[in-house]
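The data below hold one chain only, encoded as structure tokens and taken in the form predicted alone.
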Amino acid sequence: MNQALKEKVFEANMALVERGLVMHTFGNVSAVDRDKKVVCIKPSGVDYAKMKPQDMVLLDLEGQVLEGELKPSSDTKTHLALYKGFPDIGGVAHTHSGYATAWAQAKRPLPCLGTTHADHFYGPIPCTGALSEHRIQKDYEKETGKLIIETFKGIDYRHMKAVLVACHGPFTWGKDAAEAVFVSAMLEAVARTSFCSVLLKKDLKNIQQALLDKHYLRKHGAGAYYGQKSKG
């Protein structure tokens, strides 16, 4: 069942190792086939060296395992509260890469102070609150699912791919698990530089409103013209 799936969420599952985004058994990636309403995850706690193809877990998006013998990711629940809370995503991607990890665990939104932050995310990338004891006791990686759905309210999660959960790491996502993985390097990338930064001087603020404007809307609005065209 959807094998060429399974080879996709591997490779992007490897993708964060190949960019140092993870180390040991820790992150994961996922995507969903919305026609099929089955999504595939990387199998909980197996070394990177070790997985293959068919070691990726298929779900229904209640989390009933349609196939598959090992167990998916502890992070799954989180996974399908993002794809039912944001209806035109196709992968996600949670990793615990240093700087972003850091930020997340300073409870400190992302500031947005320069260009190369505007070319991937429209501002400041949002941290969550902090779970509370009850909202952890009771299902924490689908409270922290649900976390996450309630910070993004008044936040386009099309133009913001991105989120620090408190206490915790990031989550990225995307239109499929490769661009899932590539807004978590982005997203690294930017949280070292601005990290180096706020070292060099406090109390920066974010760029102007037509710096970030010029910056991301010249290659994700509707008027882009950054890049080539795709013949055809």
Given for the second form:
4 protein chains.
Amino acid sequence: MNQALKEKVFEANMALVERGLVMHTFGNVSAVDRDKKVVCIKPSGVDYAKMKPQDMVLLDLEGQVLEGELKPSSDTKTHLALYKGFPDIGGVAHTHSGYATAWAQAKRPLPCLGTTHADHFYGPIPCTGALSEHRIQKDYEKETGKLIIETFKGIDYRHMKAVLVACHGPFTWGKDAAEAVFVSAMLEAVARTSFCSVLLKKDLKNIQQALLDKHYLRKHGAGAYYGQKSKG
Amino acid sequence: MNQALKEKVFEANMALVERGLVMHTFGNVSAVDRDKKVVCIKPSGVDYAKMKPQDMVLLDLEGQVLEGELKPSSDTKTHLALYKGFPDIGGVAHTHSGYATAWAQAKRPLPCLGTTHADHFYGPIPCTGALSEHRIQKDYEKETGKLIIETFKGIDYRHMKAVLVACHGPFTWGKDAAEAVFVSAMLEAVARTSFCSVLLKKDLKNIQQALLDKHYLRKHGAGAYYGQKSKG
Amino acid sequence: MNQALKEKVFEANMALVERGLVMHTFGNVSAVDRDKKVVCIKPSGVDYAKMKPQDMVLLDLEGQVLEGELKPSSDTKTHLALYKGFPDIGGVAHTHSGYATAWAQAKRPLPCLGTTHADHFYGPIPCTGALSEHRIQKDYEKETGKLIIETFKGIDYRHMKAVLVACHGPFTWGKDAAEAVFVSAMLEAVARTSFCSVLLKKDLKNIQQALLDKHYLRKHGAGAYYGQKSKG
Amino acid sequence: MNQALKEKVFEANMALVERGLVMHTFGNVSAVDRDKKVVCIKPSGVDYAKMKPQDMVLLDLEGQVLEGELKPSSDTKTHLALYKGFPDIGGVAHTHSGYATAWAQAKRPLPCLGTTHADHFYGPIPCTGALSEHRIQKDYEKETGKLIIETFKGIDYRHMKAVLVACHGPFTWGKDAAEAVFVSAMLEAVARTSFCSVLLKKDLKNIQQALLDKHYLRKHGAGAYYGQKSKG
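Please move on to the form predicted together with another copy of the chain, as the form predicted alone is already shown.
Now the full complex is given, and it begins with the chain already shown.
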């Protein structure tokens, strides 16, 4: 049964490459099986072209390796902190995709400037503050995860499935590894378009609440009418 | 005979993908058969890779489904409003293409800065104002179509086949579905080039009326001499 | 023998597509056989995917069609004016490539900011002024050619093989059609890089004359030592 | 044995093309065999599509050709100066990649704005000053190499494997030709992302020293824990 989890996590990692969200060995995707209390994650620094499903690493929720020949991703503790802090999520993705990372490096939240954004993210995408020197030196990757959780005080992670970590890049999540990757792709598309918009006009504000509600809620929640899901 | 309409609308929707104007399930193209009073449109939220001609949905001009297993595009009412307001058009396309959407999100009309623009659009491309909260909540997609019609007071939609909907993206039209897609592609090309131009020099004005006339009219109208159409 | 000319002009036009310098039916390349006083040019508005060598049109230097079923490019008179004004050139290319056109629309000459530019163009690339309304209405395409010649007063067209026509786009030339296309490709590359440079720092000046001389002259002229040509 | 060196240098040069870092005949990669005192470099101005391993040129460290039918790269003396000044390096690459060159043309060092940068470069990437007219005219390519060495006073070239040569473009290096190319690719990626960041917010500062240390040192040096190298 863990084989199925490895396959899905492997495929989600490869989807990062196919969607042009990572280069080299950058990026990583994981998934959690909450019943078994098992997390599956990409190994650290392995060439995507040579990676196989059986290279995926299995860990418990404290980070102890349960199965796998290779070392897990160096960002593993960030993933674990997210699984702990966001109890409803099943997958996490981290990329260095160009435009999302550009916003993160500029330490700017990504404003909600249009309906493509509103279709997928319920409001502006938050950007963390900087980690203190002490926290960087203490347990960097775990503290990064905790910083994200702190940033989400007052924000519902079930309707805002992405964060920009300042001076670093985006993390995204979802019900499983595939959704986490999908959100990464949507984030990059929105980050690119809105990059161009703010160059065309400074000081753009978030769209009206009514328009945000309309677009987000026609795709998500009880009253959704986009797509074929609610039919038949 | 409706089969031919479905094939054309299907092909026009797939052309959005081939031309790089949409990702995921975004975007939609429709066509109208004015004699039969039948509109054909892409289904809502269906994966382009799996979409087939028989998935296209047939409706009457009031939006009643005549034929089709799937729900029509969530933007259907906007298309219908355009067919009503612009009696000479036969096809409508809607994309989230990056540069056109960037201008729409910046709420800036696309100025006519050069001859590539003038070859295809007779003047600057209008950008709508914002919909009121009331209109968003009332019948959003229909009101979007009506907003476009209102924006075209004093503009001839037969020579300006595109609009930017503020905080949303472009709609384009033409004599049929294929032309609507073609106009979307030209719009994106012009939106990209003129994005770069306004970064190179602020406060660029529209080109001279004489140059606009020369280029637009050498391709369109009675005196056109571009291409092979008027020959032989 | 004209067949060979048609093949070369056909191939040069197709190279515009392969190099990503044109879309749709935009752009055109011609060549002249000065001994025979014959110009060969792309037909007007023909789809690149369907174009064949025998579609190329042969004209005399006054623009009279000598051979060919199709109408010549609508920009033919501009090409003819360049062949008249620049007696040493054998080929001309015109594109709407994105970055070069962006500079042309901004009505800014392309400054010489680096050695890639200096390797191919001996100084900043001139941008024409605007054509008067009278000249646009009189004989637009011919006047465009004459405007380019006027812009080159004091500039040696043999060492500056490109111009930006304001609010329009680039024309380039060379010893034959293939070189004209090559120069278009170099122009677009330089236009893109220098676009980014001027966004990174305003008011950049042209590079030192000594550096321009060094790079241009190590590739061109009697003392050239780049490449394999002067060897053996 | 030199055959193996030629193969590696050939492959590294071709990797420049595959990674989209060069166009036309631009760019060049070399490697040195310190024991044999032999440098192997790409020939000058040869089309990548026709280049073969046996076209690589072998020289001694003073630039005398030892083996090869073709003239070595016109930038050879810059490579030789780097091998002399940086005794631990085994390969050098030079590209005209768009974003790195844009920074070089803007004469701006590339600030360290994020962790992708910090993963590969220990601090901001230096940009040289301008060469004097005298040095340009004297022995241009050798002086370019010496200028780079001068720029690195106080900077450890083993942890900063790239430089921007003002008004020219990047040079990178590493333990062999392949690493030099890899560093060129990372440089271009970082140059692109940080280009976008500085457009989003002016006057961005380098990241905290603690974050730079954390990322650089988790990949490099004795305490590295990224990847699979230190395992098993």
